[in-house]
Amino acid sequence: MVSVAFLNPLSDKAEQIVRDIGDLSKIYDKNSDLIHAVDTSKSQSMSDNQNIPENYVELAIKRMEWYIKKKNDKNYNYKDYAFLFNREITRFDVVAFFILAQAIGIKFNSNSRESKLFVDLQGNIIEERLEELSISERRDVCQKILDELILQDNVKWTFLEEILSSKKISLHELILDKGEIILDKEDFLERFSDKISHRNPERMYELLIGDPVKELIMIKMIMQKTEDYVKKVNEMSQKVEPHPYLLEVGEKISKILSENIKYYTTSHGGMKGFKLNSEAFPPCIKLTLNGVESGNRNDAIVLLLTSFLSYARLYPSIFRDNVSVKISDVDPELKITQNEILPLIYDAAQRCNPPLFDDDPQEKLNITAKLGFGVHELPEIKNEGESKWYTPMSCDKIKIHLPALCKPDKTCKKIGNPLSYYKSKSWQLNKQGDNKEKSSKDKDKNNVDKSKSDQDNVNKVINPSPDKSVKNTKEADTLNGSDFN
């Protein structure tokens, strides 16, 4: 029988395990039981000793390493980490989970990429562990966990408020009736059998709800609880002196994550940073740069433009690579952020009607927060990670929050996010540019007006040097956004 702690490290059973064996002073001690569990894991690769965790801390680090490799490494090999899916690892894994959760909670903010990665990792590990179980084991353990997580018989959809808010689940994915989420088969049949014709109600239950929805809710609830736990640790760590071992693990996580993200994103060619090409901006961004009317200003500048310009300039491939990056990974001294990105955002803010900072000077703090540097006047490395570097809102969200800015053109039809538009259009423009250049070279090699071509490039590219950014800011009072085009 599989233990609930194998899937839910925050269950009562798991907490009991931690109470019994989770002595912080021993987390670096070599643990022969752990080594044995790893050694005897089915399919475990034994070719490299480095694959074998020998103590709790190494197991905790292996958990992180597994997820990063699985997400990013083309040569990822399941067999290197097969022990993570062996149920015999449960009692060690639970301790490793708490070491990670506490180390992350102590060192990083709950909005940090480290916390986010840890929560995602937990969701993923549960999914993969479920795959290793038989159907009856899966069903049994899932029901037990749900019974523990949801105390009442009928769970109201409002009970999942946090999960819905974080978009881990969408409301329309659930079967609702009179405010309750229908999960139980008997309940389903009682409520809907009469309404179903030409189909077997039991089959309908299996298809529409059955195991997948229950498992989905279980996984998302554990992810939410993991997030809440990290947050709680973070709050506690302000009051209680953390254990030095946990601080050490926090450092290790930070190092591993930075090195790995740099390695994988650079090898994909994603983290280079590109000069902005305003010709490739989608209509909503062009309109925002022109200045926005009262009512839409705050959302347009703070939520849309800030994230769009920062990612377009620093890391336009974020959606393709699907990694958690910090601005300092690409712009270590924040020179690009301070000298290129912020002046463009501030200029657009001042072009609003009335100028945004005249009414809401505190929005500068919000802009800094959306770049991942917490609520401060300007981005500074020491504050990085206090908040999340927000990715640009999707087209769907723009339609709801900023309908006045959504004036789709042909390219918009193919994409779901302004940043994807920018990537696609930049590529098209580059291709056209290359072809044009090639044909003009073929026609008349001697008649290339180099100075004009340079001037064209200056017009196309927004890349003010530190000096130019000052000039741009001053000119903004007399220019409208079309000067960017």
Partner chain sequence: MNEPATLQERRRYYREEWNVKKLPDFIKEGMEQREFGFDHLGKGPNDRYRIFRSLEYLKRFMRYKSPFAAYCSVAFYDKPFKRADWIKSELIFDVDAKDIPIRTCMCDNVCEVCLGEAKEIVSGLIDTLKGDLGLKDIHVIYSGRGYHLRVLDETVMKMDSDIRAQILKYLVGSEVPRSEYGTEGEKYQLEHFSIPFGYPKVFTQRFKYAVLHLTPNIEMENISPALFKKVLKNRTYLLTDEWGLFRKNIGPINYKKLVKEIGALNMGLVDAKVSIDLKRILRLPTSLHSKVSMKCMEVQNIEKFDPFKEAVPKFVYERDD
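For the form predicted alone instead of the form predicted in complex with its partner chain, what are the coordinates?
Nothing else is written out below except the one chain.
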């Protein structure tokens, strides 16, 4: 039987485990039971001792490491982390989950990259653990967890309002009747059987709801509860002095995430930062840089231009790489941000009619917030993570919210975001530049070759080749000699 705690570390069962064995003073102690559970995990690679966690903190770090490598490392090997999917590890894993949740809640705020990565990690690990179970086990444990999470019949869609508003799930993924979410098979048949013709109602239930929708709701609800728990810890940490071990784990997580994200994005992706090429800007950005009329100013400067210029300058491959980065990952001292990006944004704001900051000086704070540094006058490292570093809005949204700026050219027809336009156009311009350079070099080389050839011809006329000259000399000598003889 699979424990609900294997999938839901916030269940009553899991909380009981923490109360029984979650002594913070022992989280660094070597744990022989944990090592045995890892050693005996099916398919677990034993080739490297570093893969084997020996205490709760190492297990917690391995959780983070697994998710980062799985997401970014092309050489990721499931066997290095097979123990994470062994149900026998449940009681240790639950403690590791709480160590991570509390360390992250203490060290980072709930909107931080670290918090979001931890929540995503939890959703991902549940999905993979479900894959390891038989169909009957999977169905049974999912139903038990849903029964714990949804303590009522006839659940209104508003029960999932928090998950819906955070976009963890969409309404179109659910079947609703009179505002109620339909999950139970009997309920579905009772409501819809007489309305379904030419099809088997039971088959329709499996197609429309079945196990996938139940599992989706279960996973998203656990993710939401994980996020809520981290937020609660963060709030509590402002009032209660955290345990030093948790502060230490928070530092470890910060270091590991920073090092790994820099490694995978710099070595394998391209998070290097590139000089801006204004020739590659899409029409909407060029228009915004020239200043925008009242009515469109705020959204154009704060939402569109700020995100576009920051990503175009620091990380134009964000959509391709799909990683969670902070500005300081690329610009550690914020020199590029303060000396190059912000002046361009502020200048564009002043070119607006009337100048944006004259009417709305608070928009400077919003610009800082959209770069991920919270609501402050200027970006500072100490405030990073208080808000999200926003990516540029899509072309569809620009058409709706900023139609005056949408003047598409032929490149616009092929893309869906101004940043994608910039990447594509930059590549085209670089290629044209390379071709021009190559053409110029070929032309220079041809000129040199031609010049050399002309010079050789001249030399041949003026100075015959040494061999020929020698031969001619010998011929001359011979002739001369014969003449003299």
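Source: prediction; values computed, not measured. Numbering follows the first chain given and starts at 1. In this text, the rigid core denotes the largest set of C-alpha atoms whose superposition between the two forms falls within 1.5 Å.
In a rigid-core overlay of the protein, D329 has its C-alpha displaced by under 2 Å between these two forms. F118: CA moves less than 2 Å between these two forms after rigid-core fitting.
In the core-superposed comparison between these two forms, K413 has its Cα shifted by at least 2 Å. Taking the core as reference, the Cα of T288 moves 4.0 angstrom between these two forms.
CA movement of L304 between these two forms equals 2.9 Å, with the two forms superposed on the rigid core.
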